[in-house]
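Given next, in structure tokens, is a single chain: the form predicted alone.
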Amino acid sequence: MTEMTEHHEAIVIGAGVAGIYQIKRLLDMGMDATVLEAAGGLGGTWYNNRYPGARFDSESYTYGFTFSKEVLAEWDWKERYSPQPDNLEYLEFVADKFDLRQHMQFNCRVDSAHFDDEENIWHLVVNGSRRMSCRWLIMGVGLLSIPTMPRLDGVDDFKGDSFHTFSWPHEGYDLTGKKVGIIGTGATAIQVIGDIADKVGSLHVFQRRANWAAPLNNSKISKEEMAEIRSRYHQIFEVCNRTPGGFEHEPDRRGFYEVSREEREKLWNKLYKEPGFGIWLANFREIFMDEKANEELSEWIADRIRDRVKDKATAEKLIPRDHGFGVQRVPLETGYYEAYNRPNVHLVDLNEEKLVRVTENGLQTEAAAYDFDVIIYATGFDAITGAYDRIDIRGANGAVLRDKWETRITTYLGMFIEGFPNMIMPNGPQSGSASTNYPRGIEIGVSWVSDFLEYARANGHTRVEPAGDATERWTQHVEKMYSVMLMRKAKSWFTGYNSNVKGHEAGTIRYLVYNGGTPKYVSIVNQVVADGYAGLVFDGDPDGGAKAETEFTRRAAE
């Protein structure tokens, strides 16, 4: 090390929900550690994100920290689904009531992160020229924090606004009277759509593919319900403990064909109606697994569908005809459907005309020329492993992390990386976060690699990576939790899907996200420790981890 070299004892990257608790953690273990930050501020998603429309799809009393009786005590939600303002000043309250701006560095964007194999440090390169290095580099960089553009000619032409809706002005922007132009119909444009239609002069959708949505139903909750929120928070949190998802909706149990079509669509009815994901997974267990079970539902949610957009044409557009209901996460909406019914609201489909460019004045189909005084990209991320790629990451022996997972993406637990010493990533590809309700998988993330890194510092280890054995049977088994789901069939993120991204287009499955729910990641996480960190390779010795191996396989194939 130079001089010139800030060095820490733990480095994480990302202030967002999970850089929040990971560093107050750290800090209460009296670690010297510090966050950096792209961003000009903390929060993460609820930082970047403001267009019009963006609240959260989990329950805001699910979605809050639990690790603080004081936080719980003293926050009151206003909303069932709190809106972006709201979910900002919330975590800015979470940080500024432990004091942990000052342990955060904003506007550091990590240019490289290179690994010391002769020290077992970590060398980063932070805006261009400034180094630091850390013993424990620890991601917190976030699922959906890299938005992509379509590959679209002419981007740059456009004379009016435009801008993608993870960079919506801070500042905020008056679409009053505007036309406006928005490309993609996934879970933000779809926010954005039901938001903005009776605000702007005239709107058009290019829809590239249709997604399924099912409604929100948001209201706002008074200090008496909030009161008797926080009276049974432990009750809440336990329910998310033992749903597959971290939600507070559990499966219904009773076996798909075991009850009358009547019974199922009484269900569908009493469900739809429901705030939040309950029509999605508060449903039966089949719909995730079983063709014609899944075939079943989407048919009657597409009849809900036509029920709500008047024009026959129009509505059967925005039904999907290439992957079921609930097969990907489902976007939640606020009066989406109806949008369509207004006279200045009109539907491109492109797979009818082909999108072929961005021109001065607007977008340009094979069928049509459309000027618009604003273009809104909502066009998505690069979704889980984007943030990874854009820091040239390197590790023993020079390692390249975007060419190791090029083809294949492997990881222990989702949390550690062969060939990548004293990196953890409580949030990782293959973690338990990225398929469940956000919060609940980042504190069971963010406790886990807590609680080894006190572990690591009292046995004085000072390099830890995954054994290569290891990897593979948590991978082989990350693979084999996608074999039993439809999911595996549907354009997603969670396949890895991005027509945005060269090289992720349709073609062979990214298995990014854990399917086997949050009990049993927990459970199997939870063996690993009493195992002895089975898996994991202390300080080189290369029988680190051979230890448990049979109780981990056992746990993994149950």
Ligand code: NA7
Second form
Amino acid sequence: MTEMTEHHEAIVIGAGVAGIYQIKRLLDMGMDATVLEAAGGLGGTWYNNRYPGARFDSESYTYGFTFSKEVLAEWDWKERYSPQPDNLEYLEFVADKFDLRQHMQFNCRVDSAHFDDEENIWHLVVNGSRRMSCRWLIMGVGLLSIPTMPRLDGVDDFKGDSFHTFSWPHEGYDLTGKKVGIIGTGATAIQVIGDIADKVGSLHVFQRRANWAAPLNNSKISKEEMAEIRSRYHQIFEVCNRTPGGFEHEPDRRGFYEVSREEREKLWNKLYKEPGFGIWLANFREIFMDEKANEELSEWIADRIRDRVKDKATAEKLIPRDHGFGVQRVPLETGYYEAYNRPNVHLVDLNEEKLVRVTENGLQTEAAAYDFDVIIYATGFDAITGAYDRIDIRGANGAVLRDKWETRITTYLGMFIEGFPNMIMPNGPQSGSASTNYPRGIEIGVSWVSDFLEYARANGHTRVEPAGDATERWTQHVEKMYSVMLMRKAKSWFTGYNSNVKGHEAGTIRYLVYNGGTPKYVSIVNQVVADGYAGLVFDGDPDGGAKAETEFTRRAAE
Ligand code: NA7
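Since the structure above is the form predicted alone, I would like to see how the form predicted together with this ligand looks, so please show that one next.
Below is the whole assembly, all chains and molecules, this chain first.
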């Protein structure tokens, strides 16, 4: 360690939902810790994504932190699906309440993190030259924090304004009367389009793959309603804890084939009119696993699109043909389909005319040149592993994480990586967070990690890493969970597909998320604790890992 190195017992990378709660827990246990955040402020997703229409798809009152009764008592949600400015305000409120900002350093981009095998510490380089070190490196880097631009020629040639939705101008941007082109029809684009269609002069939507979407059915929350919700918080979070996705929507327990077609349609009609993910998550469980059941639901949803979009040809183009409803995370929309009934909104099907390049004036397809004042890139993210790949992470013996994960993503519990001691991921790839209502998964992960660190400190451990066999078992368990789900067939960020990232464009499945559901995840990670942190090797003692052959093995095999 040189004199110039700033050392902390723990460094948390990222000041989003995970980083905020993680630093709180580290400070509570009296640890010397700091948060390094690349952006200019805290809030992660809610700091960056300021595009029009950005809001929760989780019910607001299920999104907040549960760790503090005071926060629950003091914060009022104003909308059922709260918009970005309120969400950022909420996270700032929590950080300020516990005086966390003083432990966060902004505009700090971590370039590299190298593990020192002799001293069992991590050495970091921040912003090119600043040297820092820590015993515990905690990754709160976010699942969707690295935006990706299309690999198109001429992006810099465009003379008008253009932004990726993630980098929307913080001071706001007035689109009134403007000629706008938007690339993408993911959850983000679907929010943007619904919001701006009636404000812009014209809007051209460049769609490569149609995406299933369902109504958000948002509404305001009055003071009285908030008081009622508050009185039920305990109950609400109990439901979140027992549902697979950590939402308040519980799957319909009836068998799809046990009820008549009329009964099924009755449920779908009801759910389609209800707020949020009900139509996805309160549906029959078979829709996620059984082709025929999924097809029947998909056809029913297609008819809703046909009901809502007046022009028949446009409606057909908006109906996905390559995947069924709900096998990708379902975008929730407000007036998305109705936007296409407006004379100023035009759908450009990129299957009929491929995008060729960006020009000085707009976008060029095989069929036409489109002129715009503004181009919006709603083209998604290098999801889940992207933020890890951007840091030069080297573990024991100089092993490079980026290389390790190139062919196969392996973790233990989604929290530890073999060969990368003392690096912990409360919401990493293959953890319980990615496929859920994020903060519910994050709180579970951060709590577990914090308890673990207390244990490690109390027992004087200075090095921990997962055993190879435990890692293999967990990874196989994660892979097996995909095998029963129809989602394995979808080209989405859940399966690691991204046409704009080298190596991820082939559609070869990457096992990024844990699909076993929150209750199963919690029972496994709790069992690991009950078994004396089975599967983890402490201070290089290989016998530590031998403890893995216990209850966890049985559960993972189920
Ligand atoms: P998504 O869901 O990854 O969507 C990205 C969209 O951009 C999708 O429609 C892509 O089409 C499209 N895209 C990406 N690159 C291109 C190029 N080169 N040409 C044309 N179209 C392109 O990201 P979002 O930001 O919308 O949503 C991410 C999550 O945020 C969401 O699931 C919520 O949980 C919140 P494709 O489907 O690949 O053909």
